[in-house]
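Listed next as structure tokens is one chain, alone, in the form predicted on its own.
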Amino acid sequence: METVFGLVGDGFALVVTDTSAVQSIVVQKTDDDKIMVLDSHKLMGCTGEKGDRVQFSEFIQKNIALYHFRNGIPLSTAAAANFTRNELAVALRKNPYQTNMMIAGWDKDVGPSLYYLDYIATLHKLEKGGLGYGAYFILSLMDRYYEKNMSVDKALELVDKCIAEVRARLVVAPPNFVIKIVDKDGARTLAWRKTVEEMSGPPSQ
């Protein structure tokens, strides 16, 4: 029962997702991270299966440091996403990855901005959205309270009505979420909002 969703403020852009990876009716662990940082600039939120959202997301990232290597500059966050859809529609007719993915980045002519991409290649620049089966529950809160130009603080309410609602409403729901802001200063870890903490060891006695 995975989530992923996004919004854009006033010179920033978060992305969030659960942390719960889950087999079968076994939940083997709620600390894992599903954001990956693809580089100082650009994140990516991804929910599907576990083999294909690690390997998929560490092939983009892996690329995207690769061409910046190569030519000294870095993609911009358009140009990333639409690289992304592109790997993602040739691998659709050959062994598609059963991903779903929100972008987002920051770019010093441009600002932040975040881009929807699910597993059949369908690219689109949104301000705000979600995938997973959480987006049926907090598309319409996002539609109801989002505001254009938000603050991060009010970003925030609005990311913890949604959470609020996810946990509520789903039948399964993930019990911990992490929330990842990229602006001029860098991707980087906001906050976590979490109601399990991640065992160490086995029960104490």
Given for the second form:
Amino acid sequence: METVFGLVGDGFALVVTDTSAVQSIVVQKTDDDKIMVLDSHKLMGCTGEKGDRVQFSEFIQKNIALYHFRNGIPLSTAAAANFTRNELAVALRKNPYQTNMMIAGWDKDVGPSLYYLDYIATLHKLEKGGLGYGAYFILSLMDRYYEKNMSVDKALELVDKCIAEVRARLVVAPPNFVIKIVDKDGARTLAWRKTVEEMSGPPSQ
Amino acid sequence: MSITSYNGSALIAMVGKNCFAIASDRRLGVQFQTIATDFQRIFEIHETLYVGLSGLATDVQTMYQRLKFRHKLYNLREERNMRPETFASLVSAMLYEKRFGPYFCEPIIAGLNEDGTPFICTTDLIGAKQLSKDFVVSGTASESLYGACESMYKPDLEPEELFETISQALLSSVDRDCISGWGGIVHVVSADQVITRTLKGRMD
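How about the form predicted together with the partner chain, since we already have the form predicted on its own?
And the full complex, kicking off with our chain again.
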């Protein structure tokens, strides 16, 4: 029931994921941040098998940092996305990672870009996309309401429409979502959309 | 659902008078959900050699990267581009290397020989080469494509007529296949120029 989606706006790209960590019928955590900040200007929102998700996204993050240390310049978003695809493709016929992801980044020459990368290593550059059961609703909403070069506010309105639809129509819908943005000022958390808070202590206190 | 029909694809290559045309649909889907309508399946290896890859999208991308790598290396060593027959043999060999764990893609290779005569061929997913003198097809819509091409094809068509023929064959066939379509792209290659056009058909 995990959902990740993203869209490109005017000089920025957004990635949104739900934040539930589920094991069988139990929700272990409702504020599990699934969007990894790969470097100063890249985001990777991952969903899928929990262990694979964390291991793979950390592996990619560290390799991108390694490239930066070795070469003195950061990877471009396209290069990072293709590197990630290659890792998934090589692992696919040995020991596949069961993680789907949306990779977003901002480059000085290209501007914002968004990549769809599924668990069998299909990579595609997109303006808007989503993965998971929530995508069944989100893709249609984005087809209807997405415009090129939207402002951050308009994009957030669209994101809120998508989140509302997922909450209303998906059985076992995740309660909380995190929205991260990447633009010329970097990659950072933009907002949370919470309906359930984690308890801070035992209920008796 | 079969692994080769997971993403959906349709490809044709046709021979004309000292030219060839290669066309594909543009849909990238995950079973019945459409992800994108601008997916690239036809790749240029060099000016007069194109390869179209149908089947599982991840293998399309992996095969293209491997083929591009091999051709670049060939170019550095031989200081010239590969001939189409040689490239077809390369594709066939690379696919057969993975005989017991294959790439789920079925390429079509289209090129112009040095004397300007067109060359097309297709292979199956384990590298069985099939040369043809008129047209080759590949993808989930292949049965419809065979029928459409067989009835519409005429030998020795000029580039413009060839474009019309291949476009009509592609569009009419993908309309009968729900997992391919969403437009098309056609490259018509002659010795001196390449004309690339996108097609707008039934966008569903």
